[in-house]
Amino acid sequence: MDSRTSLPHWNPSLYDESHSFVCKRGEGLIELLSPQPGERVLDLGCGTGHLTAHIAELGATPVGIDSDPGMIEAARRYYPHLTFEVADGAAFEVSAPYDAVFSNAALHWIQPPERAAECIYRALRPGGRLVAEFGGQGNVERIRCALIAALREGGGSWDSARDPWYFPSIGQYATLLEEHGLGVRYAALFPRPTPLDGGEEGMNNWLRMFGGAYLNAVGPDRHADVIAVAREHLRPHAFHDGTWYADYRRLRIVAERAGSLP
């Protein structure tokens, strides 16, 4: 994580109750990982540990890391038989190499991405694999534009240097990985309009959970106003039959570690 921004303060209970789609959508990524019995797997950005536990159920030996102490505390409470550690995704070290690094919906929060790629490389044994999915180019673009418009309409402003997200194209991310010794074997960028939990409150919950950097461009007393205006911008495109939808675009990557760091 660099000096431009900081990760949001996560609420583990709200995350599980109102944003369960994050974990559910990650189950398909585990199929792509195809963890084998006895493999050592590092779950980077493990959150509350549900996907880490799924990996363990398939016979692998996972370790989950996350930068948020509250998430790690919840993961340890849910799965006391597994190992979870607080670690910065752009500055972590491992005591022994892993067969795979798995990451779902986390890498777009971790900056600078070059540091994250270097850490992933060093965490893998030669021939070890990275299997990851996160926000790619164009992810939540409507939501981001609605938030910026709401800030400006309220007399505020938005400095792009505050943007907490890293949403690369396939070419940008493949180049970054290859520059750090990780050869890309598979890459796909695809739209995934995602229904949000909570009915009418779904977008409110999403904006409060994930849009903190934008809301914090104004004082706490104006957060509700910014959310209300952003929702009205979004409603014609993102609210259907009583459900809000986030305009997700996901980047899915499989890469393999080369023998030595360039």
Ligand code: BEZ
The other form holds:
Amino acid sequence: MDSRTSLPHWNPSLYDESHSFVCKRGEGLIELLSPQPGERVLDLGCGTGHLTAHIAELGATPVGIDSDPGMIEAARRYYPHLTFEVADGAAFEVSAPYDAVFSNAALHWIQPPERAAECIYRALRPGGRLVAEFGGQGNVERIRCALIAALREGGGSWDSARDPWYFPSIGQYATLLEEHGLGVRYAALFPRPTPLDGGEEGMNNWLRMFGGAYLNAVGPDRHADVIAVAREHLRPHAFHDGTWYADYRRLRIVAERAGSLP
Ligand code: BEZ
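Please supply the coordinates for the form predicted together with ligand BEZ, as a counterpart to the form predicted on its own shown previously.
First the chain shown before, then all remaining chains and molecules of the complex.
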């Protein structure tokens, strides 16, 4: 785990191979960002840098940051002409303000969210915008419940204080942003059941990649059992025609930095 933000370290190749939907879905968010030639854009939680590169193709000048050194190493390898830095999403500084902060599928991992909002505010010029999408209230609720049930059925327990994710409602997140000098211009919370790559293995892959905080409530020798039990709880709801679906609910936000903190 990352010592600063309790983020898991991911395998960049596995992430790209089995979770390419994360980037594909991010393309629509880039349309909402509508980066203009010459604009400076900070890609917060850039992962392996594919969306950062797309922003650059549209003529803007992006910088990608991510707390995972492995992801940044992969991003630099894929796109050596672009700038990527390792930085904690809840404690980063920028040397010059940006026209926009862009963030796809990352803000639910960055805690505490108040610190992330402070950093975003400081990273933006007055009038600059935040365009973000991440897991909102109810995101992966079935998956969470299945993991907790599997832990309990195996004689273990789950302490919600170990929950690694922040999935706010529109009201909670809009309030947080407003308290940190960011006026909300657009907000939507919507279901997006997401097909997982890998056929029958899709849910196993997802649980292994992202469910570490839950799996680590028991010893490594029990992980396979917890995954198998959780997967069978999910099967009636989440497996259709040979494909597993994750019950994603996305929170999409556009906000603008006011002149000064309230
Ligand atoms: C998400 O993108 O919503 C997500 C991804 C991994 C774990 C939890 C949520």
